[in-house]
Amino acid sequence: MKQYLEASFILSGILPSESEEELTKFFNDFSTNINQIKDEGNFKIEKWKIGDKKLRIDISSDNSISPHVAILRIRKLLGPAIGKKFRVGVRGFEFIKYVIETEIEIIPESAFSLPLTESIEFKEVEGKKIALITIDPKMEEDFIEKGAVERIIKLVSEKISKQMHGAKKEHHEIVWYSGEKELHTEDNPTTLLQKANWIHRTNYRNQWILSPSITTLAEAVKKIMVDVVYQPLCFHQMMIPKLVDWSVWLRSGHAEGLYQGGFEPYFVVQPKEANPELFEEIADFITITKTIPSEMLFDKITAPIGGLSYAQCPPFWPWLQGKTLAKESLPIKIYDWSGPTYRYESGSAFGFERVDELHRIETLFIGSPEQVKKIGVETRYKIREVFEKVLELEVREARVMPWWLEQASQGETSDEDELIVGTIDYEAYMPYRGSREESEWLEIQNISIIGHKYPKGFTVKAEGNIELWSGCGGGSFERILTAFIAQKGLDRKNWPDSFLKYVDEIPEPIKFL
């Protein structure tokens, strides 16, 4: 990789001409040290010049230390070198021109741009395919210090690779199957529930009102999860926030996947001022027109401060952030179903199983790698018991290794063929979709071992330098009950006794004239 940088250090005063000898030695020593450390490549300070409260410097690098990294190191060393003798300090630096030339696999068919760059060009030189990245000279020092340039270079390669190979699919391997179960309907469960007046679609996309009838079944599923999974494994209930600020999603890594095929949040905004006078005109407009003036509102709200909870796991972690856990508190095992979570589902979803507002059970556990592996396996089998033994659903388990996890070589399986880092999906057969072999099964629950991702992201440590891992799982009542109705129907005589013992009397649906 070849790089060329023109930059200026901003000084607190004007350096005298007698400083030139000192600076010549400083820059020669710096270049010599870099080239001695780097066995290959070449680093060179092409020239430098003293100006009006500025020190101009041009740097080239060929497979050696990056010029912007050199600038950060020089800034640190230059202050003491000139400050004591010439009483001039270094206040900062600014880029004038920064071009990075890196070799790529292919010249992409579709050009693209990136934030904090002036341009990205592609060409072929002597049989080599090259990307020329020109960094925006106005990039802030803070971004440079925190690795923005390195991430730009990496992202260019990733985008080219994506064009070359396309989106990679998850590894999907069936590892267990309940066997065929007796089925009592082939009707669409959403249609059945609507006709029975158990659910009602709202005026908003992919949102449903759950009647007392189906809410009774949701409460039954809660009781089953507590009796079969949480109490035997000593999990404790928590209430986790459902409004998540950007700092959480930055640390969890979700923000980097914003609407890139996996993280589709609802954003949350605030009023610029909680001032009645600010909104009086809007309130009057609504009173007169009985409509909502969206454009007028837009001027009086902030940019998004974050969003509604996509899953309960990330907003749990600020509780532990920056803390050291006592050994006696490990492992931590909790669950949460204290409120809905939100996902902006793409397309025009119809079914009750694909909703924007879902009522999700979150299972979360933290401990040493050995503790987390053990809890993950125990939880996996307990959840299997819920679906196969209590609900008597026809389900299967699929070992899923997301492509990004596989690429990072983080996915593992043990000699016992148990999940170590990765995910087990529970999938239910949906008779109305077609045959078992050809139709799409519905994912109703998962259990994952994440490894050290969250403890590292939120800087959580443990007493005695114990390595921390975490695991989590989730499943919504909407999906679990959709699968149950899809296989069993609405007639109670077809429901298993193991489930009915948890079901209170189902209220009669409200009748309409």
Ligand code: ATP
Second form
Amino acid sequence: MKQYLEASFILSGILPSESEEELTKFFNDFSTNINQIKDEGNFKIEKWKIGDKKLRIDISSDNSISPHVAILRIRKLLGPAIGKKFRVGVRGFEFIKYVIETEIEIIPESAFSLPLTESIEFKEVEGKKIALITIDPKMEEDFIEKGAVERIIKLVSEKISKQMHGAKKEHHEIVWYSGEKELHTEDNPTTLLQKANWIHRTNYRNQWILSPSITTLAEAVKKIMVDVVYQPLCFHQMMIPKLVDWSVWLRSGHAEGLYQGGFEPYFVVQPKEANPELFEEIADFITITKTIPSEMLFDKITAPIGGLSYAQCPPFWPWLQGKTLAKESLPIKIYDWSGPTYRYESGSAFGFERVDELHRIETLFIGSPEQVKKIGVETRYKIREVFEKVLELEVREARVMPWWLEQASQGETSDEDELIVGTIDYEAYMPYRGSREESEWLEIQNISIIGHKYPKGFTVKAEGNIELWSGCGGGSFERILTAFIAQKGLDRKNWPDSFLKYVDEIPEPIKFL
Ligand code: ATP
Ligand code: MG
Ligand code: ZN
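Structure of the form predicted in complex with the ligand, given the form predicted alone:
Then the entire complex follows, led off by the chain already shown.
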């Protein structure tokens, strides 16, 4: 990688010409030092010049430390070196021009731009393919310090390899199958449920009203989960917030995947001010016209402050954020079904199996790597028992690697081990969709071992420097019940006794005339 930077230090005064000798020695020492420490590459301060309350400096680097890193270091050293003697302080710095030449796999077919860059060009020099990145010279110091330049370089090569290999397909390998089960219908479960008046589609996209009848079944699933999974494994119920501000999604890593194919949240906005005067006009407009003036409303609200719960467990983590957990509190095992989860499911209208407002059971565990691996495996088998033994579903387990886990797992997956860092998806056969071999099965639940991603992201530590890992899993009542109805139908005489044991009397649906 070759980098070239022209920058100026901003000074509190004008450096006298006597300072030149001192500066020459300072810059010579600085470069020599770097070139001595680094075995390869070359670092050079091409030239420098005293100006009006400024110190201009041009730096080139060929496979050596980056010029912007040098600027940060020089800023620290320069004050002590010349400040006292010449009574001039270093106020800050500004970039004039910063060009980075980095080798890439291919010249991409379509050009792209990135935030905080002026341009990205591609060329071939002596058989080498190169990206020429010009950093926006106005990039804030804070961003430079926190690694924005490095991330720009990384993102350029990531975007190129995405163009080259296409978006990576999620790895998917079937690792267990319940075997064939008794099936009692080939009808579409959503249609069955609608016809029976057990669910009702609202005016809003992919949202349903769940009648007492279907809610009774959801309650049965809850009881089964407690009986089979949570009670024996000593999990405790808690209530995780359902409104998630950006700080959480920044730390969980979700924000970086915003609408990139795996994180499609509903945004939440606030009123610019919560006073009656601001909204009086709108209220009056609604009173007069009986319509909602969306455009007018837009002026009175903020940009999104975050969104609605999407993956359920991220907003748990601020509880532990910045803390050191006592050894005796580990492992932590909790579950949550205290409110809905929201996902903007793009595409056409879906059935009950793919809703925008879903009701998920989230299982979360935190502990040492050994504890988390053990709980992960135990939970996996208990969940298998729920689906296979109690609901008598025809299900299979697939080992998959979702995008957000890929971020976390580099170098930590192992083929021999059952479940190290990775995900198991439970998928149910949906007879109405076609044959077992050719139709798409429905993911109804997953369980993941995530490794240190969350404890790191939320800076959580444990007593005695125990390494912390976490794991979690989720499954929605909508998915589990759709799969159940798809295989067993609505007639309870076809339902297994192991399930009926948990089902209270199902209230008669409301009849409409
Ligand atoms: P899919 O690929 O089918 O959209 P997903 O990979 O988005 O599923 P996860 O993010 O792994 O699903 O979420 C875990 C669980 O949450 C799923 O197994 C499922 O039970 C439930 N779930 C996810 N999205 C929906 C939805 N739109 N409607 C109902 N349940 C959902
Ligand atoms: Mg999805
Ligand atoms: Zn989770």
